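Encoded as structure tokens, the following chain is the form predicted alone, with no partner shown.
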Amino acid sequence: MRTREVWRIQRAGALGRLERHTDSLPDPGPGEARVIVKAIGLNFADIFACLGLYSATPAGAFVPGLEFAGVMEALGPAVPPPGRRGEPPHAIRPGDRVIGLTRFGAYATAVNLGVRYLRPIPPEWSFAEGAAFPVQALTAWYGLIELGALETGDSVLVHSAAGGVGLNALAILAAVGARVVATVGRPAKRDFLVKRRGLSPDQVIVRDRHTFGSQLDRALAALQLDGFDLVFDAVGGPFFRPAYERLRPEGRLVLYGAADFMPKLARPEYLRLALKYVRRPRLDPLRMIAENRSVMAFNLIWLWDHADRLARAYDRLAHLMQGPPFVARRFGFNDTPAALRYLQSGESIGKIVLEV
């Protein structure tokens, strides 16, 4: 039994309900390991879960957080001993630095987690870089490669390209040799992509909900493209249909988020959300047949129940991505509420990490 600190919300509905508590962590059970957490990755899903707007939000009290990095302290009794025949090549041992992918529970100073959800941190990476990797890199891989059927030479539109998922997506697209148009919400993010990520100004759009279609047309013309083979969308709202209408035959729009629904306050603005819901994009399936276009959507937490696929995903990412993820801002564990408010503001570039 170990004492630990956690950030727990007793009932979803407002960020202000998140409180710090001390509790006891039992010894790891069969197939589990106990990890002393050193860094925690923040995600928009954490905010939506705390607000009760995430489809997978647990009922009642819960500890948010989907990813972390730390040091493996102990193995549960049913874990095969090190070196046993058939042990996977990424087997971990006490003292190893590891990345963890959780179904909530990561906002803690210690975590018990099944070993199949743990992965060694590359030796040259920091704990913060390790914690920044699982959710957003796997999201980019699953959306672009598994669902999007990305191929060399494809023309791809990436929304929120300066965010954590977006930067991972750009790395994958560069490795595959795709042609990219990127969108961001603020001029500072466009400058970052041009100066720090090597994109040309013609490739980067600062989204304007009133003229977005024209913005896409100018970017396509500048790159001598007649449309997109793939749209990778975490925004939705008024930006969905203009992008969909510029898909080429056999084009795919992959939707993995709805940042347009992000509340601006510490609790949901239900009237505003209701208006957005009523105005949400609608498509005619019969017309889609004639246009030969596809729309797919996913929630990465679905992969939690298919952990056997994670090893292959991590291996593919190791070949597609060079170097660690970009960590733009680090907060102390004590400052978790402030870190979430900063993420909610939309000002962040790259990944935000809590350091324990």
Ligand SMILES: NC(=O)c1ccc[n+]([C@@H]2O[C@H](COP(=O)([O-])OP(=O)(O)OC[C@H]3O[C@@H](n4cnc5c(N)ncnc54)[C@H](OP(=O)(O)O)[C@@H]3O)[C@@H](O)[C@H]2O)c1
The other form holds:
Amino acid sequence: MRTREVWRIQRAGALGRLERHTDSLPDPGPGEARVIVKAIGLNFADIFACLGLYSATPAGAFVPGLEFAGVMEALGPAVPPPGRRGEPPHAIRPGDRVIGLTRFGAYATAVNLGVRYLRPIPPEWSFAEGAAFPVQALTAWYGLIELGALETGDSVLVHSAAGGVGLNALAILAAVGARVVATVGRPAKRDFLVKRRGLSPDQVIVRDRHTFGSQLDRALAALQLDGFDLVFDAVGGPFFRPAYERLRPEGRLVLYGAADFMPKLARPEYLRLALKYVRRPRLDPLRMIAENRSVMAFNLIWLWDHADRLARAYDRLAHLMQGPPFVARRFGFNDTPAALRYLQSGESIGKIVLEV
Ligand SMILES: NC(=O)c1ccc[n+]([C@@H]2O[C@H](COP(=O)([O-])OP(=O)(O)OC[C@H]3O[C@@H](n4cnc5c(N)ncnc54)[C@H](OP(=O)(O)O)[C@@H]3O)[C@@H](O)[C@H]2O)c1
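Return one more block: the form predicted in complex with the ligand, after the form predicted alone shown previously.
What follows is the entire complex, opening with the chain shown before.
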């Protein structure tokens, strides 16, 4: 048994319901390890979960958070031998620095988690960089490589390219050798992508919901492209159809989020959400056959039940990604609500991490 601090929400529905508590963490069970958390990665999904707008939100009270990094303190009994199906192919021992991917529960100073969800942190990475890695890198990899069937030379549209998933997507696209058009919500993010990520100004669109189609046409013309092979979209809303209409034959639109639904306030504005829901994009599947275009969608949390596939994904990512993820801003564990409000504002660039 160990005393720890957590941020818990009694019932999803408003960010203001997130409260700090002290509780007791039992000893790790069979196949589990206890990790003393040093850093926690924030995800847009955490906000959707707190607001009750995320399909996987637990019923009743829960501790948000999907990823963390820290030091393994203790192993539970009867840990299966390393290398078994679903287990990491390396032994992790107490005292090791680890990254953890968890189905909620990471906003805590100590966590018990199955060892198969733990990986060693690369020696040259900080705890913050470790905590920044799993969800957003795996999301980019799964969407672009597994579903999107990305190939060298593909033309790819990436939304929210200066965000956490977006920067990982850009790294994968560069490694594979794709031709990229990126979208962002604000000019400052465009400057960041041009100055810090080497994109040309023609490649980066500051999205405008009224003229998005012609913005895409201008970018495609400037890059001498006749359409997209792949669209990687977590925004949706009015930006979905213009991008879909510019898919080339055999083009794939991979949808993995709906940031356009994000409320501006600390609790959902249900009327505005209902209006967005009524106006959500719709497609005619018969036309899709004739046009030879596809739409795919996924939720990474599904992969959590397939730990063997997660382990393979980590290994493949290690070949694709050069260096640690970009941690743009760090907040103290005490400042968790402020960190979430900053992420919700849509202003953030790169990854936001809580340091414990
Ligand atoms: N399906 C999955 O399994 C999965 C897993 C991880 C993440 N996701 C999704 O991937 C997206 C990126 O996640 P992330 O954690 O890396 O966050 P992020 O991209 O670092 O931050 C979210 C970004 O969404 C954009 N956005 C668009 N409309 C917005 C609005 N109305 N309000 C606020 N922001 C808005 C903003 O960037 P711009 O304005 O520059 O576009 C904002 O910075 C999110 O939509 C998330 O839900 C899905």
